[in-house]
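This document starts with one chain, in the form predicted on its own, laid out as structure tokens.
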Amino acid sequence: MLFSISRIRIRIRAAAFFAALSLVAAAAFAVPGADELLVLLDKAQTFESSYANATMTIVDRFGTRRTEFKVWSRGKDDTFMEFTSAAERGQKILRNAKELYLFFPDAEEVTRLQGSALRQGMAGSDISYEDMTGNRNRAQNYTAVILGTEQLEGRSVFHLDLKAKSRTVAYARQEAWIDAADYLPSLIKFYDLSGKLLKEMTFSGRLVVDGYPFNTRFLVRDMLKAGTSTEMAFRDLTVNQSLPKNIFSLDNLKW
């Protein structure tokens, strides 16, 4: 009867374990709801503060050229970049929550853009100016579902499909592929209300600095030109780092 009694203790004790097993790796493997990864991937492209020197490289029917930038960040909402190569030496552009604002040393004016002026390529890229300062809101401006979990590049990724909140947002629909290990973008597509494909975003060159993984190329195809590209590099990062005063600021468009 003892025997009987220990052995049965034993049973239990062993269920017990392997139930508590398996709920941890339930939650180690468990996959974030759609709304959740929208947040994460917000998170990946967002930090207190950063710095880079970029260059652009466009590709359109008139050849190859290539400008370069210097580009500062602060949170999900402001931006700040000056053009140093010489065709656009002087040129800025500053985005704060609510709006966005560009300085032409030969106009020696501030132009706020609004409204359809902001889908305008920036430097006569196909990346617009909404495209590049105004993406880090996506949990804010858009619901999301998740279509399935599939292999890109040889990694693994999340496949969302994400409409927006509003019509005042930039694009009606995206499509974007999530990175299952950092969270950070691999492929998004743009839609507009209609359905129509009007751009493709590939992600590439993965850098960890600071211990924050980054993207620091992408490729932006309009497909709604033919033979066209624009390429972004980026180098010299920095994360969470003091930030020169002002930066931010309207009158630092002017200096």
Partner chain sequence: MNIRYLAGFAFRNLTRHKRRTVITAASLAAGLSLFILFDSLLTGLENDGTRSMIWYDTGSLQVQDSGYWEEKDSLPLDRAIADPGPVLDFLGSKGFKAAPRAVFMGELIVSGDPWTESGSVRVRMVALDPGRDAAVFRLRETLQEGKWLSDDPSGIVLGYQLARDLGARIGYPLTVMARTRDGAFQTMDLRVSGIVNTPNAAVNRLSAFVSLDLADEYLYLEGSVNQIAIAGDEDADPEKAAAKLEEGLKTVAGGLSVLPWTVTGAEFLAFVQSRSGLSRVLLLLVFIIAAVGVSNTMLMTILERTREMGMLRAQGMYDRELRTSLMMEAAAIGLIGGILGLVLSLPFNAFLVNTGFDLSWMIEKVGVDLPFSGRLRGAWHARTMLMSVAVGAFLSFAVSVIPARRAMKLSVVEALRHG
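The term rigid core refers to the maximal set of C-alpha atoms that superpose within 1.5 Å between the two forms. The structure displayed is predicted, hence computed values, not measured ones. Numbering follows the first chain given and starts at 1. What changes on going to the form predicted in complex with the partner chain:
- Put the two forms on the same core and the Cα of Gly75 is off by less than 2 Å between these two forms.
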Given for the second form:
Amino acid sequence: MLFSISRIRIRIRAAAFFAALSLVAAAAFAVPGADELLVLLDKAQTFESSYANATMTIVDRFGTRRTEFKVWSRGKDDTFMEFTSAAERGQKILRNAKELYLFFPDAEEVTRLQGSALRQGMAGSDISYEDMTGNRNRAQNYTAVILGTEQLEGRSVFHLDLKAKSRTVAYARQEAWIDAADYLPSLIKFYDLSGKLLKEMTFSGRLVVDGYPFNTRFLVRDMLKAGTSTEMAFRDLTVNQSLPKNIFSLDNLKW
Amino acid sequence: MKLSRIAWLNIRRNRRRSFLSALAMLVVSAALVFAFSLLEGMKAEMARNVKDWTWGEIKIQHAQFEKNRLLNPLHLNVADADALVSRLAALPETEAATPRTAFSVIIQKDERRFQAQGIGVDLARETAYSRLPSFVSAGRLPEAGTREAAVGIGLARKLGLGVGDKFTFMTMTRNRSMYGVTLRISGLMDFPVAALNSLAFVLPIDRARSFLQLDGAALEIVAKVKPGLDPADVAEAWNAELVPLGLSAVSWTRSSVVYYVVSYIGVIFNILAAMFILLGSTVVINTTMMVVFERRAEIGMLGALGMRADELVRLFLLEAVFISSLGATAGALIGCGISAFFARGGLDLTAFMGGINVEFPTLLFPALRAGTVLGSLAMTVVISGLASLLPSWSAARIEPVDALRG
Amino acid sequence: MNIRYLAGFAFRNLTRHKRRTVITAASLAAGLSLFILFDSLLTGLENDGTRSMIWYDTGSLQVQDSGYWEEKDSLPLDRAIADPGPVLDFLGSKGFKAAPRAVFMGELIVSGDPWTESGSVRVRMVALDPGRDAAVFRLRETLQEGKWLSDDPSGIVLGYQLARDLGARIGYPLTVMARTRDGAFQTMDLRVSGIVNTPNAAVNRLSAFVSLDLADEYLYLEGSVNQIAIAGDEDADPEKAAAKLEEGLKTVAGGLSVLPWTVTGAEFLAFVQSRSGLSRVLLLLVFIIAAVGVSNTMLMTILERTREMGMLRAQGMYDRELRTSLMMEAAAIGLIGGILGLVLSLPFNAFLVNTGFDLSWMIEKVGVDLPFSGRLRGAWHARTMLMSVAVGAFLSFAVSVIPARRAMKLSVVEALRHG
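Other form of same protein, the form predicted in complex with the partner chain, not the form predicted on its own:
Now the full complex is given, and it begins with the chain already shown.
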């Protein structure tokens, strides 16, 4: 009789253990909700601080050219860029939540861009200043629906359909393919109000830096104007290191 | 007695009438000469503005530039411009040649954005080509190698800036990226072309090249040919060498828009000139006819004395011709005098213009042309002569008795 | 001195010397008539420049949101008149012809068949209401090919030079990329339905037109527009008219400005060399010539009648009376000449104003857009017309004073001997 009670206790403990295990397992394999995925997508691209050396390759009907710059960023909104390529040497860009400032070595005043001026392509590329601010803010601007899970470049991705929450959002609709494992974007398509495909952004060069997964390359293609594209490649990435003080300030811009 | 002598005596006999008649011819002739010189002056100024500024007498550009001009194609430029300019300037048919690079900018000032155009020029060559220094109205031209610019007075006014102030602008470079520059205003320019006054500033071409990323290139070369040569022919001759280099030389007389604008204006001026002539003619005709009609009694008397009809007609013709020649010649001389006087300092039109728009060129330089002067003179005399025929002929046919009755 | 008697006397003199009266009056008429026509032509020339701007681009006046003008270079849809209805009603009630328009930046993208070259160009898109627009602008009359928006409201009409640069033909499809009023991207797939060739080179090169309904739908304008253009009287002072209208509009809606064409067209005006200074000098010369004609004629007339006047004085007429009647005659001839001149000028002036000289053969030959309409027109200039009649009469009168007086100075005997 004694050993049958202890066996029951073992069995209960075993059952409890297996129940707990299966809950954990279930949690591990649960699919996040669509809107949650957007938050995760934004988070995967946002860091307390980051630094990288970047090369931008622009192809348009006039040919190919390259610019290089260093970029620091903090959180969602702050970015500081300093160009190092010969043609743009000394130029700097500072961006925060609302405004964008440009510094040119030959200009004694800092140029502030606002409103419609933000729609211009940065350094003549297909990436507008506005785009630079919008890519880490999807959760705020869109509601999402999960269309399914697919395979892209050998990895599992969630296929989402994003609809803009308000009419002030630049792209009325986006389609995003997000990596199931680390929630980094793999492919994003941008649509206008009438449903026409305007741009396509493909991500590659997955790298893990300090435990954080990164896309080190992305390519933007303008789908209306054939043959134009902009490619960004990052290297020497560091994440969440302490950044020089006051790097995101106007004073820094003028140096 | 010779008819001409009688005619002359007649003229002297009735001084007052002759004087009035001649005076009318004088005023008409003087007014015509002056009016034509103004019209010619205007035409000459327009042609000069086109050759100096708007197009150039001959413009050399990249062959694909004009077609793509909307896209601001800095990459479609004239490479090694300085070497090419030196070669062209040394040719016997060339009067002057100079490189230019014009680029659109946006000037930002106090939250407002202004569109403007920068023109990079070779300061030394530009003096010979367009007399650039003569248009400086304050301060001076920028010096080569400096960060200075001379700004059109209209643009300076829009910006609220003066000599010594600085302005910052953004432009697109050859690589299609944006670039910002600050320049100091070294002086103000009063260009003869109103559009330049309100939109343009001039800076040394080497500075423009450096921030536009155009090594040694220019967007265009403008050239003037020696007087007497046809720019279209010269341009064709140059094209033999330029076309294989991907360039093309176009004379202003073959430029699609420019030349026809000037020709159009020319036609308008011809219409105005014709109306002037018509008006002058009415005065001449009226005066001459009146003179003859008033002397019907005299005609009758001469008829009674035995003068033949045709002699009578010839007599009055001679009188008319003498008087009008005297009057018209005097008038032409006066007209030439007035024109020459204003041709030196220019006729200031501000007195004639309603508005106070200072940026419009207000000095008009009349241009005397021997052809128009002699033409107006001849016309006055001829019309006066013709105008005398009808009344004298009809008067000569009346019976002397009726004529005497008055 | 019996004025009535003298007047009758003067009148009889006029009819007595019919030939002299006729010639004098005729020459006066010819001179003054030419003066009127000259002025008409020159005024028309001046107007030609500003007209090409007012008729095809800016209108005489524009009602805008007060924040629009300083941002105009970026063609903002958000600085708009949210509810143009009451404004349009108000304008209509005051007898103004008004056309609402939404102007925005668009990028025309062309690629593939049937285009020979792919490309894109940024243009100034003008969305208009074809019905109302025709009352203010004359774009429809400059249609060179295809159909205007009133006949095909679903298409896009291009400026001539723009069409040429792109290689566009009627029926070709293109895509317009623009932003909605709130800032979202929007593309419109449209077909080229027409091409306009206006005297306004800027319009030809940089503008494309679509219907306001179409733009409203695509760009979510919700009935807002950023301009209401108003047709105006050419002779009126535009700045005064603008100020007055702006005052009046305050009763309808707040935050609106009214800008005259001198402001909305300031940049264009900089390109039109002012010829008005030259015209006035030329007019002055014309006036001098005409004046010489008048004076000369009157002087000669009076001089020729010295004997006759001597006779009248011998018969007992007072010098003063004679002088007065002479001057009345002079004034009468001047008036007749002036009126005749005015009447004579009417048919020619009408021709100039309505038809004008057609110089468009020059344009067609070249196939290019000249910044002129190719049609040299005149303009009714009431002030000049009335002035010439007055001047004719006054000048004749003035010119007669001195010789009349001098004629009286001669003794009767000398006068009789004269001639």
